Amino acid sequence: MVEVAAPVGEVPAGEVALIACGAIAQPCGRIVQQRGWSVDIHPLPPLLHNRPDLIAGEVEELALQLRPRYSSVAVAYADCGTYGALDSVCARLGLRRLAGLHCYDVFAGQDRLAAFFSEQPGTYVLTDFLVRSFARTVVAELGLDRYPELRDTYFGNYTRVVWLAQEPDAELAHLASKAADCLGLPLTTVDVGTTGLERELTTLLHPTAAPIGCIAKK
């Protein structure tokens, strides 16, 4: 059991391969060594948002280079953008993947975060790492350090931020007010925790919790 694995090649620690979308593997990472779990965390890149096309064939690929040294292996990846090639992968390959269309959905559920959306469509939303991350994975990657003018070219239709707060403290409280002044809207706090990332953890890495295949939820 370690929070993140070793690279691929060594001797894993435990038995089941957790591969884990980089903006999430740390939080993950604790959930699995508080519950004890048996559980190697392999994580990809959480750029690879910025590009979810690629998402699919990473997965693809990082889970046959582990899958013969592992007694299963799972993805830590909610649709996240792919459209549904992921899930192409998962039955490919005989993997279970986190429920929900992004890593929203874990944090929030999928019933909380629609209506937030319901009441005002123009939601921009964050997460923790997102928070502590924008300035490089917001900002420099949509060029807005070096042409701000484009800023209401890509947010002009949103209306608010919304930071779901995993373990929220003063610095990233602090963070998520400047992320959302740098894009000019209103910001609102919601206190989501991290009991839903370890309710679809555990249905994802429990073995009784589904049978082999997807597990996405309609």
Given for the second form:
Amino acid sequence: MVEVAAPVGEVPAGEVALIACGAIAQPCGRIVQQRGWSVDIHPLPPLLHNRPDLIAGEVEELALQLRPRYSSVAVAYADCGTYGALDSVCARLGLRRLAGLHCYDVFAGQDRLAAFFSEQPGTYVLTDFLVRSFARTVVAELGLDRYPELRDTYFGNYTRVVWLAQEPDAELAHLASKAADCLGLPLTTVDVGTTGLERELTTLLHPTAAPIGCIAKK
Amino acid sequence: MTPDELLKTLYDETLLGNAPAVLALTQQGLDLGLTPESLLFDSLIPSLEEVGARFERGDYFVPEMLIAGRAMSGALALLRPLLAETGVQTVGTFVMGTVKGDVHDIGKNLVNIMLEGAGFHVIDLGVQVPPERFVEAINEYKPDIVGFSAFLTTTMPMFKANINALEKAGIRDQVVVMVGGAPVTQEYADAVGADAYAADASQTVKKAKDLIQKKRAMVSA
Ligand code: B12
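Form predicted on its own already given; the form predicted together with the partner chain follows:
Time for the whole complex; same chain goes first.
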């Protein structure tokens, strides 16, 4: 389990506050720990994705609270369906965010993701977070637990599930195949690892640092 | 049940998405002598408008909207032939589709239900509709309006591609182009050269009616 930052109001441990979408806060935390960065993670609820019109406002509010206590604040969100609203907040407050439209771009790379959709427009993407939380973030949110007959209304035009596996293990693989079965779709597993997120986080937090894969000479 | 009570109960059951009750009440309303128009405009449509308002406020999420829409569709299936029989003229013909590369269709389907409820003849081309299919459908059905729906930032540029295809086919002037979908804004609609944008289903109906009136006034002038 990765520790998450102290609540707002307490003395920060790190120099940088990273406001992170709850769907990627954990892997962000692991990378921060491994790299020994002086960064505190402040997650926001992942389910905001279903009300993307609220994301920019929530980020702004938290950033304003955190700014006086840190030397800088960064945003671990992509555009995430805010359709530019998050960019406006970032521009106004002088913050940077992750590149791309959503975290799928961050994990797999924008070109690779675009290729999945152009190969099969009816692609539904899962991340480790979505696989693990599928019952809550997908099934319950879409009401499939209460109205199972809605499955085809949602997914009738879909042809496959693509799992962008970051840190796969047998349990996750089992959950991913259960999730695809639940949607009645075949599963394609693509091992993306965590280098995509690590690269984008490095660019976000340490824009001048050595790229991933290069061993920094001391 | 008095007619007023029936309209109120039908409104409430539609709000809850109780399809069997909505269908039964619609039939009961007809048996009581209520007109199909009254059932639609005094109960079903206002109820679905309230569903849209609740979604906007965050009180409802997608499944609640879907089951309400489904309940309304059931009632519409019963009322549609009766409306046709009474000789009510269709308000206009609307060709609708989700653009190429995009398979989101909940918003589009809700708009279709509301358009049909308001008396439009709707031809739904489904999802992932390529520009040439829109051109074909416009030539075939001669609609007053064509609607493009898109939900992803990456598929919005298809609006422009569709409009270019209509221009190339020489039919851009024959049809009003409306665009919509979660990421779309008025500015974006203007930038791609669409004639109108609407943020939700009831606005779509209102704007579509206005546009048709304007179009017809221009033709007869
Ligand atoms: C439900 C939903 C889904 C369902 C779609 C089911 C279906 N059959 O359509 C499912 C779960 C399958 C899904 C899949 C995906 N989704 Co989705 N989805 C949503 C969600 C939660 C709601 C959309 C919706 O249906 N709203 C309800 C309807 C009623 O509202 P509406 O769409 O805005 O429609 C109204 C108006 O726009 C207007 N309107 C609509 N069409 C038209 C047309 C005309 C002509 C006019 C005038 C008006 C008009 O009237 C409608 C009725 O009032 C949104 C988030 C959100 N809250 O917006 C994300 C969202 C749209 N999805 C998103 C994403 C990323 C995806 C996926 C890529 C995710 C994934 N894990 O793979 C896939 C897409 C894959 C693909 N191949 O396309 C992003 C898009 C981000 C972006 N930058 O493009 C969003 C914004 C979520 C987010 N915050 O990231 N999704």
